[in-house]
Each structure stands twice: as C-alpha cells, then as structure tokens.
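The chain below stands alone and is given in structure tokens; this is the form predicted on its own.
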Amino acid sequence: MNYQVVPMDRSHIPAIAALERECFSRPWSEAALSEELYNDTACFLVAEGEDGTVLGYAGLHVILDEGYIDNVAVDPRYRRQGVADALLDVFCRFGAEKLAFLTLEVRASNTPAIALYEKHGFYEVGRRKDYYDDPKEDALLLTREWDR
C-alpha cells in the first residue's frame, strides 16, 4: 500500500471527523479540527493514499519542549499496515530533535496501540482512573523522554 504522510489541510477535515466518530467515544468535531489549522502549538499529520484517501491521522500539541499526542487513528480497513507506525515515527523523530518528552493517554485495553507505543520507546508513567467513556475505562499515561 502506497501512502504519504502530509500536514493536515482543510480538505482532510471531513474524513478525519468521520474517522474520529468511528474510533472514539468523544470525537473531535469538524469545527474543532478546523481550529487546529490555525493553532501555532498544533501539528496534525495525515497518512494519505495515492488517491487522496485519508488512511489515518495523528495530532500533536507542543508547549515549550513538551509534546502531547492527542489522537492517533487509522481507518479499520488500513490497520496493521504500518500507518500508525509511520505517523508516530514522524512525531518521535521531531521529539528527538526538539522535545524533552512526548506523552499520551491510551485505553488500558488497547493492547495493539500500547505495543506500538512501547516499540517507539514509550513507557507507562501513570493511570487515569475512569478516563474514558463508552465503555468506562482507565487510561494509561505513556511517555517517551529524551535527554537534553
């Protein structure tokens, strides 16, 4: 499967919002995603197929030397094909150059995502009790640090 990782632009918003609704119990709206286009602390990346199809996306917010990964989502039809790995790799390479750490939350039961994050050097630093709804579940707080 051929795809490229590109910055999110306005043309991606409807497909990303649909992916949000499919993947998350509290999805970001098109309006919220659109606001991120003008947020100087945000970087949203899209894995885009050759025909412009949004295969997946990931969002990052940076404050000083701290990176907070918001969402990583891949269309179920394109999972297990390296899409999330490629998106996360871009953020980790950026982090190695510019950040003290990257952090994120993940459902405690999402073992494929946890394995992916651990592959990229993330480790558990805490737990947020009942963080998620539909179903109610704890979040694991995962972090990757770089020595500065």
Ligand SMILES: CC(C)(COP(=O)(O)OP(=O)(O)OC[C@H]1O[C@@H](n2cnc3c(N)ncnc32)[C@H](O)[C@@H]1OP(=O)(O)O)[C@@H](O)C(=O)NCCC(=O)NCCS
The other form holds:
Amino acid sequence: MNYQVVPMDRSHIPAIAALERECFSRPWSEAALSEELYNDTACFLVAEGEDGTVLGYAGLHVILDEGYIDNVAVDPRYRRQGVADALLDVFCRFGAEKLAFLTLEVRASNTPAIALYEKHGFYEVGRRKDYYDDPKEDALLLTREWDR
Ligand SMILES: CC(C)(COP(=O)(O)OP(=O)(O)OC[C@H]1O[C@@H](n2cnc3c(N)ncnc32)[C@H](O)[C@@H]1OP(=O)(O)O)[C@@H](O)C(=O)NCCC(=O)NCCS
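Next up, can you give the form predicted in complex with the ligand of this protein, since the form predicted on its own came first?
Below is the entire complex, every chain and molecule, led by the chain shown above.
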C-alpha cells in the first residue's frame, strides 16, 4: 500500500469528516476541521494514497512546549497496515525535538488505540471519570515525556 504523510488541506476535509462520523460518537464537523487550517497552533496530518484517498489522519495542537493529540483515525479498510504508526511517528519525532510532552485522552475500552499509544511510549498518568458520552465511559490520560 503506497501512501505519504502530508499536511491536511481543504481537499481532504470531506473525507476526514466522513471518517470522523464513522469512528466517533461526537464527530468533528467539516466546519470544525476547516478552522484548523487557519489555526497556527494546529498540525493536522493525512496519510494520503496515490489517488488522493484519505487513509487516515491525526491532529495535534501545540501550546508552548506541550503537545495535545486530538484525533487519530484510520479508515477501517486500511487498518493494521501501519498507517497510525506512521502518523504517530511524525508527532513523536517532532516531540523529541521540540516538546516536553505529548498527551491525549482515550476511551478506557479502546484497546487498539491504547496498544498503539503504548507502542509509541505513552503511559497512563490519570483517568477522567465519565469523560465521554454515547456511551458514557472514563477517559484514560496518556502521556509521553521527553527530558529537557
Ligand atoms: C486505533 C487506530 C487509529 C489504529 O490504526 P491502524 O492504522 O490500524 O494502526 P497500525 O496498523 O499503525 O498499528 C499500530 C499499532 O497499534 C496497535 N493496534 C492497532 N490496531 C490494533 C488492534 N485491533 N488490536 C490491538 N492492537 C492494535 C498495535 O500495537 C499496532 O502495532 P503492531 O502492528 O506492531 O502490533 C484505528 O484502529 C482506528 O482508527 N480506530 C478508530 C478510531 C480511534 O479509536 N482512534 C483513537 C482515538 S483516541
């Protein structure tokens, strides 16, 4: 499977919004995604197939030396082929250069995502009770830190 990791642009947004609706009970809308194109603190990446297909995407916000990962999602047709690995590699290489830590929330039952993040050096630092709706569930707070 050939793809490259590129910055999100306007052409990707309908497909990313569709992926959001498929993956999450509170999906980001096209309007919310579009706002990130103009947000200096945002870095949204797309794994793009040869014909421009969106295989997956990931979003990061950076405030000073702190990185907050908002979204990581891969189209079910392209999962288990290293796409999320490739997206997180970019954020972690950036983190190793520039950040004190990367952090994120994940549903406590989301075993694939937790395994993904643990593979990339994240570990549990806390739990937010009933953080998610539809269905109600705790969030695990995962972090990867770099010594500065
Ligand atoms: C979680 C998700 C992004 C993984 O994407 P992916 O491209 O299939 O993941 P990769 O193929 O890059 O796998 C990387 C690692 O993630 C873990 N992983 C991925 N899918 C897994 C699964 N179904 N079961 C267990 N571990 C899994 C493994 O550690 C894997 O490494 P390995 O292949 O060496 O075992 C994808 O399942 C997804 O989009 N899920 C729905 C959206 C979501 O829950 N996003 C996270 C929100 S916080």
